[in-house]
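One chain comes next, on its own, written out as structure tokens in the form predicted on its own.
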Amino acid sequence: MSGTEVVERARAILGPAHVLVGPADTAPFLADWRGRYRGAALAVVRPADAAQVAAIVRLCAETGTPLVPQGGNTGVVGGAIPDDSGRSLVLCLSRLTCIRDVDPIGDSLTVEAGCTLAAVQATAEEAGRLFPMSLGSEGSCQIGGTIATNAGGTAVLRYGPMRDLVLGLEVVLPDGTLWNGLRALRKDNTGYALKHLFIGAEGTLGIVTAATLKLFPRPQSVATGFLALPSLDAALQVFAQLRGALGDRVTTAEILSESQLASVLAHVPGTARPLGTLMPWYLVVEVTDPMQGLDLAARLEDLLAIGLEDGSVADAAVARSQAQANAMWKLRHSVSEANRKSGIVVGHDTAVPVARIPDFVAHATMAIERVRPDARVVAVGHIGDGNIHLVAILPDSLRTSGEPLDRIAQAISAAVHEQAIALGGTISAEHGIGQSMRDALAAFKGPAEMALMQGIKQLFDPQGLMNPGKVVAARH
């Protein structure tokens, strides 16, 4: 079947006002926000509902026709955006946005895949209760996508990543059959648990319509911190510290280098330090219990006080009033706009094990360093996770010098995931594989374990037309 004919019957689905097609509607859908990737598509279909979805996959399958499921575009991997061939069908689900349910009592939600972070989270928060995944991107960046990436943010820590968060799913296989999986059970042990195949699949093993979401205790008490810090060694002896003092009331560590901080003060309005001491490292803490009345400020004060006598803080202010509690992190959520603003970036996703951060920071920054010397290092990420996200920013006169910008970037990222992987920790953490990490994922695994992955895609998706090119490709 030609691709006109495709598109015909996908109109026939959707009506014509839902599928794009001219250069103007679909260039928004073909590149990712960074201006990294770049694809062609036959249309953009744009589905009201699971049942037009799974109606979109049956044509797919029926057809041979390649399928890119794609959320808010807010990946950093490529992994939403087709490949140049213009065979594929790009397909958006920004109009499931129906709250299907909300139940307070069981401490669950259930909402379709195009909700956007953010209206879940005031979702839950009308109920009283707390949804707790949080990321720079969540106004834009939808369910369906940050459970295809198994994302983690801000507080993982306390709560884990997506795929602690999901209770069940709804998801249209790559036959088109529908799968409701939508259990809002905390515990069940009937066999295999295939919502976790789906959870960071990318939507290679089929498209995830809906979503049963854990909800928590809205926090009634909440201190935030900024500290300035001698060293990474300091920063772990205090999270350390914080942790064996406030236990899991600590929900989020966030590290910074003073190199990003500096990149995100140049480059990003409306910003400021808090402190007026320049250290290398600074921590963004935030401690919150349910309970009312506790005064988790002054206990933070408390704890910071110790690290202030023993030289393991140089520095510290704990906010106090909401306005200079967003202000701090106004710092962490805006390092991605200032590094994108301060040159070619070469970003990463790695995770070691908590304890060897400061190796991995300190080998990763030499091994950098020795690929391209004009790169200026900074790092930002999740110090209670091990999930540092190193950042090579180049020059933006390299854009115009000839030199091949692709390799340079794969040279760089190949020497912070030999020394991520040599310390015992992982080239992905949050952000995903899609096309950027393919080949690297394949090294990385192994051939025993890319080999059962491969197998999975091929029982799932037998024709590889699933969001083809990302993760794993099907054997034919």
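This structure is a prediction, so every number in the text was calculated from the model and none was measured. Residue numbers count along the first chain shown, from 1. Superpose the two forms; the largest set of C-alphas matching within 1.5 Å is the rigid core. What changes on going to the form predicted in complex with another copy of the chain:
- In the core-superposed comparison between the two forms, residue 399 has its Cα shifted by at least 2 Å.
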The other form holds:
There are 2 protein chains.
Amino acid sequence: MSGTEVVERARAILGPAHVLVGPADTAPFLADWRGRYRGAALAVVRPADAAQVAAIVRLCAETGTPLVPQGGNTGVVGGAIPDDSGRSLVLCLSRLTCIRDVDPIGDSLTVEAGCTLAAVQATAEEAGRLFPMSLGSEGSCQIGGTIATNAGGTAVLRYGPMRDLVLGLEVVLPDGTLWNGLRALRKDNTGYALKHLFIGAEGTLGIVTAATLKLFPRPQSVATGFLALPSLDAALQVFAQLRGALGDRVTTAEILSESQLASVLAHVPGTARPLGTLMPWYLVVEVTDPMQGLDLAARLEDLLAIGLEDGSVADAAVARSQAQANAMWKLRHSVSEANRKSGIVVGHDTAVPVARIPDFVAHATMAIERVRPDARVVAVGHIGDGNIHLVAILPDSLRTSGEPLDRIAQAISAAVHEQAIALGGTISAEHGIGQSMRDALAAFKGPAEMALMQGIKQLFDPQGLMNPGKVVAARH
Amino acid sequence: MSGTEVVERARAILGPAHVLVGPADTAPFLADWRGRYRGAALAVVRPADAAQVAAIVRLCAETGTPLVPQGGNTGVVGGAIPDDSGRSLVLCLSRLTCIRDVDPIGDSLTVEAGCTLAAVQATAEEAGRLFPMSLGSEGSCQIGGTIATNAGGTAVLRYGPMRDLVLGLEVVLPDGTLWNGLRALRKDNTGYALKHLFIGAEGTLGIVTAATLKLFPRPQSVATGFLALPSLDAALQVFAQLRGALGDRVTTAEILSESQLASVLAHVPGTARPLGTLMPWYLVVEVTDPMQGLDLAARLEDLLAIGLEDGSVADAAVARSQAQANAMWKLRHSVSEANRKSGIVVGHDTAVPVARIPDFVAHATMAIERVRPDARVVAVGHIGDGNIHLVAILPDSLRTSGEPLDRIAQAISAAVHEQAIALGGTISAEHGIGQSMRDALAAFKGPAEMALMQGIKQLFDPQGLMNPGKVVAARH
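What about the form predicted in complex with another copy of the chain, after the form predicted on its own?
Whole complex next, starting from this chain.
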């Protein structure tokens, strides 16, 4: 069947208004927000509900048309962008925005894939509950995408990644079958965990159309602290001490290098150092409790006094107002903006076992400097997750130097990944594989695991039409 | 190859002392502890380490010999018992007891499959940490089995089932490949979640030989309460209020019906009512905190006072000593013993969405009474998980009545399962499928999901040798 006929049939299913073909209409869906990945498509289709998604998937299965699902298009690995063949349909989930159910007794809610993360957070709040996932892109990223990529963010330490927050899924399978796995159950030991295959599969095994998610009690007491630390070993010591004393009250522990903080202060208006003491590392710590009226700030100060005494903490401030807390958080939330303004960014998403963080950062920083002595290395990340984003910033002058930027970035990333792998780590902690990490994944996993992954892909999607070229290459 | 030759080759791999063939030696491995499932085997083999497990699996793959892995043999669905063909090897994991690593900084430990749950708890305690899973069989059940069955227990409310406690796995695949997935990572988004396929697969996709598990801070403050409640609706109201106020401090919330408590008091020596008030339902609640010196008992009393005021709580006691707390827990832990002593037990492991518990218990109790007016129904379970074990107790006189007990039990279970399914529930919350629930699973899941499960089984184990007849039937 010709591409024109596929588009005609899509129009018959969705109505002409929801099948976009003109270049101006489709352009926002054919490139990622950073402009690093570009593709082409027969059309961008916008179904209204799961039944229409299933009809489009059936159309693709019948006509051999590749399908690329897309949520908020906020990813960083090119997972939602089609290839440049122009043969694909891009399936936009944005119209699936129904909140199907809120259950405050069972602490769950059921939402459609196109709901933004912010909308889900707001729905939970209206019910007096917390949906804990928190991401920089929460205003525009969609729940379907956060499930497809098993998104992380700053609350993983306490609440886990998206995988831990999903009770049930509704998925359109590659043959167009609508699988209803929306059970709002806390326990279900009935066979193989299909749910977990779809989570993190980036749309290569089926399309998530709705999810039942866990809710939590809302924090009623909060304290925020900013710590200056002499070393990463000291940071681990302080973190272990806080977690040992406070348990899961330590909801967030974000680390920044001095080089990262300096970049933020230099490039982002309205930021200021919370402390006079300059140290190589800083930790932004948030402590929360669902119990009302606790003086967590006093408790945090008591614990930090121990660190100040034994030297693991060089200096510390505990916010005494929401404005002070916001100022601390602004430093953390401004790192992407600051880094983009300070040069050419080559970022990474490695994780290592928590105890190996100091070795990893030392070795990987040296490795970057060996590859590019002109790179400045900054670090920001989630210390309790072992997930430190090591970022190499290259001088903007390189853009006009004629040097091949892609190849420079690849050499830097290969060096960083090598260090993470050597320490038992991973090359993608929370961003996923998409197209940018696909070849690196095959090298990372080894043949036994890749063979199983390719077998699963073949089993679920024998025609290879679901988000082709992402995660695993086709098996031929 | 003949069975004799398979046994000879197993002897060459393991040494003759670790290949058991005599009836007296093999008998304990060929029946479950309740005596409900019996099978036969060529031999029981006892490898010493993962390499020997891999060698035995390769032997089975080469010779077409079925293999049944067995841990502590504490399951209740016949998952570790071979069929009666006598063609299988039973692979006993008990000699794989090495604690490979303890990492108090990363809060993880790596243990081999044959370690008992109690040994893992003790190892964590020595490191000043908590491994939270808690089961009645913890002294004899093995970690490999708890992973293979995604075990639950009384701490799921706070810490999740086994699936949530596993960071990484080492698995011998059905072709004898040793897959090292023992990454001690809190985040890892690199492709399909193979780990989650092995968890809960009951040895049908491969054999878990070691695992890296999460550790937690130890509770330092504890309070235990025993509540008498007028209804299940009241129980849900109190539970929601406690969880809203205390969050994850509510680590356990176990519910017992008055009929269940009466059975315990009648049949188990050394038990006594903690309260003078008789009510249809009781809740044993444990509240814990890693912070030292908190008066959680006072806090719990304050919260229960609200319930006593509004009528949701009829009476309550908060333990003022460890002895009082132990006495409360003894009531909960004695239910299996009491029920066995009081008649013929037909137990269930359903779960429903938490808010549907009252409807489920009402409907399923009536359904049992319709099937067997002579059945006494008792209920015990994990209210926060929606997992109520509804138990029908039939008079012992039935044993000599000539009536077919198996068919009576099947009729009762079908009626209970029907009610759970009608309320969006599951027929197996924490016990798994094994052989006893296999046919019920196929009816429960529907064709699309069963086809995917059978496809996964076929992909991983094309010869169908790994724990055959469990979870999914072979596809022919």
